[in-house]
Each structure stands twice: as structure tokens, then as C-alpha cells.
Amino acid sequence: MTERYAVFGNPIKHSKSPQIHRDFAQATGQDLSYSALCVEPERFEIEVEAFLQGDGKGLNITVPFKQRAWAMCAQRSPAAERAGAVNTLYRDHNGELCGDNTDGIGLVQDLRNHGVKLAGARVLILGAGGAVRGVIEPLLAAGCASLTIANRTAARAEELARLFADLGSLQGCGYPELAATSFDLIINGTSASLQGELPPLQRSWVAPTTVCYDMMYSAQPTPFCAWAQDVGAGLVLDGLGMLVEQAAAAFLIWRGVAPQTAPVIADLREQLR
């Protein structure tokens, strides 16, 4: 029997999850089929309750409801717990209703990817919600020196500051409080990008060597990859990858396999030129 997995979302239309997950399916034997269904606010518990029945063996959750997803879970994992958020959904032997968060794992791994070294490393992060809540304790546990969490309101910064303070050394505030010094990673966890905005930025923030990332992506630089590039940048990467990986992390808990993703993304990428 063809096992079902599915993405819940609102908007949905454009999620590129059934494609990436129907390759990592065909590259590794498995038998299963993923879709994308957009839910009603309303509906969103009865759906998922409804799904996770019989064939339906696992879920993905976006925007809106990563927050009320971690709510009905009896069990999450540490990186969820944490968070407040959870991207995934499935059922243990028991039948209990199990959540994690693969968003940071996904972060981290593309990063890598890319050969950007996190230990010891000065990181910035612009935003504060729950793209961000996603990937703090990643990056810590990944060794970062340090991380800054600015955001347009400064109280958001410092709350999450204060709520991941046991793992390292975070320091949230306003961006006009931010020093005029450099980072070794900024990372844009806001999403301006898909406004075709910026936060405010400061060209003191980058050296030639720093690496900025932006969880967004899109076929044309986003904004914010455009003024990293203009400032010089020594390394300009967008969110592509990351959806890919988190992807993956998503698709090992599920079926116990790890997919290769390097080519996934090099096809998805072909597809937005």
C-alpha cells in the first residue's frame, strides 16, 4: 500500500515540497505519494487528526500553523520543544502524535554544504520570528562564538535572547543598537524579501569574508542577497538549499532512509533560471 504524506499550509500553492520529496521517493525505492493541501484556519486540527489516519504516515507543516502544530503534539522532539514551532508531524508505535523541527538542522546542513565554518563563528540574525525560533539551538550547538538577534522591535530580540540564554552567548536588541562591527555570518530570517523589501542594514556589518545567507530565495537575487553582493560579501547564499535539507531531515525521520540532496537542489535551481 502507497503510504501518504502530505504538506499543510495557507498559501500553498507554490510549495515545492511534493516535487522535492517525490525525488528523494524515486532515488530511494520508497513507495509513497506527497501533495499539498491548503487548510482552512479553522480546520487545521480536524485536518491533521483526519490525515494521520490509515494511510496518511506523515505530515510537514508551514505557515501558519507551525505554532498550533507543537499544540497538539503528545511528544516533541528537543529542537521543537525549543523552537515552539514544529515542521513535523507523525505518529509513534503508540499512536501518539509526534512533532519536530527540522528547519535549523536544514540551515545548518546547507551551510555546511557550502563549506561555512560555524565554530567559533560571530552570527547575526535579522528577525525574530518563528524562522528564527527554528534555527537558535542549531547554530549554537553547532559551535557559534556568538549570536546577535536584531529586529525592528527590540523586546522580540531580547525575549528570544533570554529564552535560548542557557545554550550560549546571545545578545538581542533594536537595529539601531547594533554595533558598528562585522559578522563572520548574517543570516536574514525576516521576510521582507518576499515584499521585496530590507530591513535596515548596515554596510559596517559585512567584511570580505563574511558570509550572508538569506532564508528566502527566489529565482532572481533577493533583495536582501543583492545588497550583500553590492557590498562585497565574500559569500552570498540564499534559502534554496535549506528547504532541500529540511526537507531531507523530514523524509529520514519518516522512512528511516537519507536522501542525496545535492541533486534535488541543483534541479531546482536549473527550474527557477
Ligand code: NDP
Second form
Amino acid sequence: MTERYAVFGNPIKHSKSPQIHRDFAQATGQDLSYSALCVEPERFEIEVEAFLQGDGKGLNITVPFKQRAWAMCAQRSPAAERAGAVNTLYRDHNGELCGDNTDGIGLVQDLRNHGVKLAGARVLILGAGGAVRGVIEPLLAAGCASLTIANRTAARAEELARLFADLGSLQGCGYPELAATSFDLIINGTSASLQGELPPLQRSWVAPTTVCYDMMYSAQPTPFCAWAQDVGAGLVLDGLGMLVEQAAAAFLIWRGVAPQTAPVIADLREQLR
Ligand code: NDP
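Here we have the form predicted on its own; I need the corresponding form predicted together with the named molecule.
In what comes next, the whole complex appears, and the chain from above leads the way.
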């Protein structure tokens, strides 16, 4: 019997997850279907319960439901527990609803694919929203020496720094408080690029060896990537690889098989052109 998977969100029509998971299934010989469903906010919990009956085996959850998915879970992975957000749902052998957050694993894996050294790195994260919450724990677990979170609303960055303080060296602040020193890795986790905007960036953060990473991706360089190239960053990456790697981590949780990601990333990049 074909087992069913889906991504729930609102809006959802531009989601690339169905294509990614179908490619994984084909490459690994798994018999599954994967669809994208736009869920009305008042029906989210009902639709999750209904889907995960019978042959509905797993769900990805995206904006704006990750926190509500977290609240529904009886069991959560350590990464999801801390993040307060779940992007991967499934039932365990006892039928309990389990949640994970694979965004951070996806980011760390994509950085590794590009040879970025995280052990000992001084990292600056811009933004303090849902995506950033999911990546802090995996970045610290990968051995980053320090993590500075800067956000337009400083209080949200300070709150995140407090929440994860026992895991490593963390600082949260607003943009004006940031020192003019350089970082090894700068991650743009704001949604500013979606409006074609940029957070207030300082040239002095970027040394010739600095890696700049935008969680957003697009056919043309995102405004953040264009800025990073302009100021001479050593390596500039967008979030397409993160998207595919977080999907691969979900696929592994559900199916017990790790799909190859490089061909899928290359195909998606080609389609964006
Ligand atoms: P949220 O809405 O939860 O958070 C948005 C963040 O961006 C907030 O910190 C907000 O600051 C900040 N922000 C928004 N506009 C501006 C601006 N003009 N200037 C400065 N800061 C701004 O979004 P998410 O965390 O869910 O998503 C963030 C980004 O990450 C999106 O671009 C999304 O596409 C991407 N993403 C990529 C993934 C991937 O797999 N590649 C996975 C998940 C997300 P404030 O708190 O002050 O409002």
C-alpha cells in the first residue's frame, strides 16, 4: 500500500517539498505519495489528526503552524523541544504523536556540504524568528565558539540568548549594539529579503574568509547574498541546500533511509534559472 505524506501550511502553493520528497522516493525505491495542502487556520489540529490516521504516515509543517504542531506533540526531539517549533510529525509504535525540527540539521548539513568549519567558529545570526529558533541548538552542538543573535526587535534576540544560555556562549542584542568586529559565519535568518529589504548590515563584520549564508533562496542572488558578494565575503550561500537537507532529515526519520541530496539540489537550482 502506498503510504501518504504531506506538507501543511498556509499559503503553500509555492512549496517545493512535494517535488523534493518524490525525487527522494524515486531515488531510494520507496513507495510513497507526498502532497502540499493549504490548511485553514481554524482546522489545523483536526486536519493533522485526520491525516495521520490509516495510511497517512508523516507530515511536514510550515508557516504559520510550527508552534501549534509543537503544542500537539506527546513526544518531541531535544531540538524541537528547545525550538518551540516542529516541522516534522509522525506517530511512534504506540500511536503517540512525535515531533522533530529538522531546519537546524538542514542548515548545518548544507554548511558541511560546502566545507564550512563550524568547530570554533564565531557566528552572527540576524533575526530571531521561528527559523532562527530552530538552528541555534544544532549550531552550538556543531561546536561554534560563540553565537551572537541580532534582531530588529532587540528583546526577541535577548530572549533567545537566555533560552539557550546553558548550551554555549550566546549573546542577544539589537543591531546598534553590535561591535564592528568580523565574524567567521554570518547567517541571515530574517525575512527582510522577502520584501527586497536588508537588515542594517555593517561592512566591518565581513573579513575575506567570512562565510555569508542567507536562509532564503531565489533565482537571482538575494539582497543579502548580493551585499555579501559586494563586500568581499569568502563564500556566499543561499538557503536552497538547507531546504533540501531539512527534507532529507525528515525523510530519514520517516523511512529510515538517507537519500542523496546533491542531485536534488542541482535539479532545483537548474529549475530556478
Ligand atoms: P519569522 O516571521 O518568524 O521571523 C522573521 C524575522 O525577520 C524576525 O526576526 C524579524 O524581526 C525579521 N525581519 C523581518 N523584516 C525585517 C526587516 N525589514 N529588517 C530587519 N529584520 C526583519 O520568519 P521565519 O523565521 O519563519 O523565516 C525567516 C526566513 O528564513 C525566511 O526568509 C524564510 O523563507 C527562511 N527559511 C528558510 C528555510 C530553508 O529551509 N531554507 C527554512 C525556514 C525558513 P522582528 O522580530 O523585529 O519582527
